[in-house]
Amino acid sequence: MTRHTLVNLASPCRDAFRVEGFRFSPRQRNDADTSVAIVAGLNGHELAQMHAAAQLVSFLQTHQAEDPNFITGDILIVPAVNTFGFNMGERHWPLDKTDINAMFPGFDQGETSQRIAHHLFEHLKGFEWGIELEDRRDQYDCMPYLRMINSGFEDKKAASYFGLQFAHHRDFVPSDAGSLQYNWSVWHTKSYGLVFGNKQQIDNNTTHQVLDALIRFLAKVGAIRTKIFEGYATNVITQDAITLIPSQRAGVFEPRQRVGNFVKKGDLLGKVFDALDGSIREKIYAPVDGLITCHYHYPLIYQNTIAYRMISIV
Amino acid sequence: MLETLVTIELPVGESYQLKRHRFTPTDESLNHGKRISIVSGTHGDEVEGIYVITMLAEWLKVNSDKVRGTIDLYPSLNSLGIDSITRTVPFYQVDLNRIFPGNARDTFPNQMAFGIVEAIKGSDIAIDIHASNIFLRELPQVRIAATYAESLVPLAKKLNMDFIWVHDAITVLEATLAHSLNSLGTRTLVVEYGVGMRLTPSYGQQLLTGILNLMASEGILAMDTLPVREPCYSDHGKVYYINAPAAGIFVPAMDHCQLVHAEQLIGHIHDPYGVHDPVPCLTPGRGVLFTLREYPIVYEGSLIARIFDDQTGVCQ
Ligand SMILES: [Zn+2]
């Protein structure tokens, strides 16, 4: 393993901003069977993502030390991009609050976060596979899932290598334009978004689940040589299979079903209480049979907020 | 007449309200039928527009006999943000001006955006007033996407602004209020000036004169048009961006936006510890420096200034 500073930017007063990458290569780099880049922590709230990526670095380093033939591909792991954000609980670039993950492919003559994206992307181009670990930008607890953007460069077959239960295959939306995942595909890297975890929290079970999924993927594309358990036969889901269940009222939200539960049409999903007098404002029921994939994860809910996401067999 | 057009329930004992103050002729037979909407406060850290709308409301109260159309004033679209110095929609941290036209069945910010468009659409003209953010100071200007330049530039010239910036249409700006309204047939001008979180009263007076002049020339006010300045405008010029070459504290050498010549000193970036020599920032060419950094702390890349390179010599 070698450690590289991929981005280095001076600050007015604090320590310099540095993005660190960990590179694993076969003993002869020319022998690499494939190449994979994994990037986490583009936003400073993605603690679970950073931790999972860091655990992967540790796993690969340990196994490489035991078996010099363990690494068979060229692997780059970047556990944290917005380190300044992490160190102060900020999601975005702390001075101007811009989202680094909206700045790709970047611009070396542009604003600070465009420059960061540019310098980082110079190191991320040219990989065969690209995986972005990220959280949801909103307040949801979701089953870990894989996101593919319809770009003509996504690989649906290899999506199953992660062995997750679900992969969400959706159309491009304008807000994808500056994301790493989308820009990878523009530069002909087959890219995935692996979405999991709650904002600013680390859950050990999820970390292990994601770590397993990443190891499985690396093994199946030929980047590492190891024995693995098989995962799920991944269901590729499109928008038609997804049911969104909004709250009609605002108030205190009490979820009554957890992600991963199968529910029947008419089952109680949650309640919304008047925040002040405690009366029930609304009971939310399942409109269809299906699997709960996400629920709203904050005690206060606004009107028309999606309280649950379900998927059904269509 | 003060009206509440949209009410959205909030979780704890409050609702979001979209309010507007509507002025119509006291005698409805004098209404020529034109409708103008003047809006501000999309960004909760911008207060220049609220001031102009306040002054306009006070002027209209005194001059109600001159009204010949419908004049709708919306001083504070993102009222939760305005009342808490929050640029985005609080809690969601979503830039309201990046989610238009919104959606009634979606999140709170999307419902706000939807309600705002529903309220304003059908207006003949809209003026969306922005200040800059806290980082930059802007010369009074109208910003127009090239797609709409033909119909909007003549209107913009009436607004008494210093500069008209016709910029390329880019994808992210398709989610702005102005784009939504323009695509619905409301001729919408985006005005921008001053700096975030502050008032620049002289610029406010300048725009007030422009709005009154525009309404007079459109027949919405029964009065003579007012003398207004000729804005610096060209569709041939180029805009230069000057970004900080180093991190530190930027100290400007000029105290406002102005005409500049090549190699003129804009300011220095100083090392707070004084180890490195100050780094000068120079203009790349002549033109109108219409954006100047206000907030002193900079990283490499922070915007220091924008200069409109006036190739045809229209800016004097
Ligand atoms: Zn604004």
Second form
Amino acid sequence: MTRHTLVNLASPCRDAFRVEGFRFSPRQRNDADTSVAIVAGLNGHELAQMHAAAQLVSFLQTHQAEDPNFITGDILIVPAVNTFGFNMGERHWPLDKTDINAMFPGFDQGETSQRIAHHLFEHLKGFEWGIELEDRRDQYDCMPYLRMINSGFEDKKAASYFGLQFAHHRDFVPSDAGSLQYNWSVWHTKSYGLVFGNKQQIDNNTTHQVLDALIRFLAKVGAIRTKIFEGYATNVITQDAITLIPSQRAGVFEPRQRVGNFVKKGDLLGKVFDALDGSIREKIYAPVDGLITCHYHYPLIYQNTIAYRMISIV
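In place of the form predicted in complex with the partner chain, output the structure of the form predicted on its own.
A lone chain is what you will see next.
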């Protein structure tokens, strides 16, 4: 393993801003070797993503020390990009509140976040596979899942290599244009977003699940040599299969079903109570048979807020 500084920008008020990456390569490199880049921490709330990437670095380093032939492909892991955001507890770049993950492929003469994206992307271009570890930007508990953008260069078959329960294959939207995942695909890297975790929270069970998925993928594409347990037969779903269940009333939200549960139409999903007198304002029922993938994760819910997301069984 080698440790590289991928981005190094001087700062007027503190130490220089640096982004570091960890490179794992086979003993004898070959142009035919598979290559995988894994990036986490593009925003300062992605503590779970940084932790999962760091655990993967530790796993690969330990096994490479035990077996020099363990690494069979070119692997680059970047556990944290927006380190200023992490230190200050801010999601976006703290100095001007811009989103680094909206600046790709970047501009070396632009604003700071554009320069960060540019210098980082220069190291990320050319990989066969790209995986972005990301969180949701809302108040939800969700199952870990893959996100694929319909760009014409995605690989739906290889989505099953992670062994997660489902992958969401969705259409391109204009806000994707500056994202790392989409720009990877423009430069012919087969890219995925691995979405998991709550803002600024680390759940060890989820971390282990994601770490297993990443190890499984690396083994399946030939980047490492190790025995693995097979995961789920991944269901690739589109927006049509997702059922959104809003709350009709505002109040204190009490979920009654957990993420990952299969429910039948008519099953009780949750209740909404009056915040002051404790009376039940609404009971939320499943409108279809299906798998619960997300539920609202905040005590107060507002009218028309999505309480649950489900994958419908048609």
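We call the rigid core the largest set of C-alpha positions that still match within 1.5 Å between the two forms. Model, not experiment: these values are computed from the prediction. Positions refer to the first chain, counted from 1.
With the core held fixed between these two forms, D67 has its Cα displaced by under 2 Å.
Core-superposed comparison between these two forms: the C-alpha position of G278 differs by no less than 2 Å. Core-superposed comparison between these two forms: the C-alpha position of A54 differs by less than 2 Å.
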